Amino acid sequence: MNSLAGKRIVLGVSGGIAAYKAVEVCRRLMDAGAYVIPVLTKGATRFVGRATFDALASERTQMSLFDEDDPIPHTTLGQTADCVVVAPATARVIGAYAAGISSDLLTATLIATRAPVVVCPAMHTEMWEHPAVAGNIATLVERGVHIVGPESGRLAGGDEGAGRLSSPDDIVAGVTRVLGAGSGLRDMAGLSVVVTAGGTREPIDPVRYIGNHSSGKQGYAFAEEAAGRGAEVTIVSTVDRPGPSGATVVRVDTAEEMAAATMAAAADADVVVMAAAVADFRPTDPAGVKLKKRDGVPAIQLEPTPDILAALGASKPQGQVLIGFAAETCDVADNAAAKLNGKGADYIVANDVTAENAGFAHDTNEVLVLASDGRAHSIGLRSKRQVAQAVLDLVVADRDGRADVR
């Protein structure tokens, strides 16, 4: 199915390295039935070529404010959009656009519009962090402006840190949900979820820490495809990245927190997805002070965490819908059986983390999906909002035929 089908979206494409992602997103929303228009920024030529999307838009790039066929482009295209994706917005379009600075087609396109605008941010982490960027994603966020990402994780000039220009898979899907053509029609309209997202740190000293490297973007993936279905939205994450337009995001860090938020935002919810990586074990007693190497190596006695999946399975509601997650390396359906058996979960998802672009960090997965009736479903590698979709078109099904729903 086209999800959008006959939209006209303007893309606007402004000077960060991360520009060249922006051909795939425009690849993306035409694949997904889209009119695209592309505008770019003088800055964007210097990444990415306009010939590019010359030849994979609906319509020739467009860029200049000053236009012989016609004499207000950026109203035209205001006017005549349905939804204004800025992929990816630096710091200069960003803060044009909150104070309301018309100097090219982009920012006057912005300005003119009165259609949903999604904005995509795209810099250095210590630009997105500075006080005034996010003072203007705060003042358009304000005015209803819906904001997707940014990512943490590897940068220009290899460093690491937030300010990563998100997939295009999950650009799309940000227009997709602003637009109200989610890839489930909104068959979870009234329904409440609850997704963990990204893996707990348990502390050693101040400054260290028993972690994983779940970086929250499979759980991620849950929350936005569960909120583009209409569904309202709470995230628990260790993760520092917003979520959905709309949804409750609670921050933790350790297990014991996880559990405490979790169990709180479950007591009411119809589905519970345990995404999160929690640590099966934290340090005993953990130093007040930073320990020293010269004080010889420690011994770190370890203690299990709270077994959150199993704490839910035992006191889940009539008709809510628990599901479970397995990482593994090796034998994973024997393991995923074995959760499944002893956590009083629905759904188990596993995957082995070690196979090919699948696992942690990774923007794909592959999974299998255990039932609690005997049910196996091999999901092949995909996005992770594709998983996501397939597991929630699993849930979305059985609680159509069961008699127990609340």
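Heads up, when I say rigid core I mean the largest set of C-alphas that superpose within 1.5 Å between the two forms. Residue numbers count along the first chain shown, from 1. Just so you know, these numbers come straight off a predicted model, no measurement behind them. Compared with the form predicted together with cytidine-5'-triphosphate (CTP):
The Cα shift for Phe53 between these two forms, taken after rigid core superposition, is 2 angstroms or larger. Superposed on the core, the two forms barely differ at Pro244: its CA moves less than 2 Å between these two forms. Relative to the superposed core, Gly359 undergoes a Cα shift smaller than 2 Å between these two forms.
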Second form
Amino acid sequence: MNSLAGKRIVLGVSGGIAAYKAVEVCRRLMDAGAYVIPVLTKGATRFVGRATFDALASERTQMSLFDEDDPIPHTTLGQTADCVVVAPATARVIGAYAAGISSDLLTATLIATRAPVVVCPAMHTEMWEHPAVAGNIATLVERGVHIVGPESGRLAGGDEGAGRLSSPDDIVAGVTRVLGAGSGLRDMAGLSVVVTAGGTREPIDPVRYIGNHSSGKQGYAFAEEAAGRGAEVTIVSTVDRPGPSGATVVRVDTAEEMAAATMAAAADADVVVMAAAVADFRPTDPAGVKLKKRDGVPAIQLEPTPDILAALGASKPQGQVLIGFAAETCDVADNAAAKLNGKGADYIVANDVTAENAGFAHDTNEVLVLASDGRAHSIGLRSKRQVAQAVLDLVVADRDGRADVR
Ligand code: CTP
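Which structure goes with the form predicted together with cytidine-5'-triphosphate (CTP), now that we have seen the form predicted alone?
After this comes the whole thing, all chains and molecules, with the earlier chain placed first.
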């Protein structure tokens, strides 16, 4: 398969034990038809020899900012690349890139390029979770850098945890997607997707309401990703924001209105993404006129709203994929598992809304995805669009393997 045919890819390799896996990444990029130029840091050569990359890649490995033939190799590399991939990316390289420090050929190339950049972090869990690294990743994501991984699993020294380099397959799939060359890019064509977005508003009187902090960003990211992959999208939204081109937006305010619009749209949908933060309670008897201060502090009686996700789960047509969310402040995995089982969803996308750079109003998110067949996937900090992409990747892969889908 030559999905990357003719693409000029700078493969940056920095100094971590996972550098040996970069050999396989290089090979797979070559197999996919790419023109690969390896750039190794000095640290990388402690783990893997440049001769290995020389033998596999399209050009000899480069390491120095000072080349005899080219006085400015970093700008030549940066300007001519279609994509720069860093695998593995150490905490040092991520930090230098985020801070704009160019101390070697790889970091100088990263700063000199306007091409898309794919960073594949690999390090020990303590380092990956350090606030400095998390902050640097958030900075890169905000600047449009694509982050692939890391995965959780076995690490150097026998430790277990988050920080393992993504598999070469996942890295090449990420590069392929970033370059828009993936065969899977229209992999939701013909599917109808309903997404709810934003937080509901439950009136107290004509001017006041009970609401929540949901911005709708994660829901819109799902809508945009699904539409980009060819799906026909309906967004049931509390937010005044246009959807992606071709999408239908149904504007609602209350849980009751969202329930009616979502149940109607979901009847024929292949995928339903219940990303909205729906109020659980509403004033039983909202006042018809503004409550006046002079009348004293009002006692507001509340009643439950309809649980839309549970209703969707109970009436789910065969083959429909139902995705719920869990906004948690503690015990994320346990609470999410309870919601998965209790509401009849196929997936629950759970996040700790108190975590830094994740949850309400942020452009980034970090989630745990639980599937009804017992699998769990943790999706590390990345843009909300990339979270949507990763979740829809799971949905598409599962649909392909299911007999009951329409
Ligand atoms: N949800 C819903 N209708 C409601 C409340 C929630 O459809 N009335 C959906 C949300 O859209 C989300 C999932 O249920 O997909 C979980 O929402 P969340 O607020 O995390 O959980 P709750 O069910 O409200 O439970 P709790 O407040 O106890 O955490």
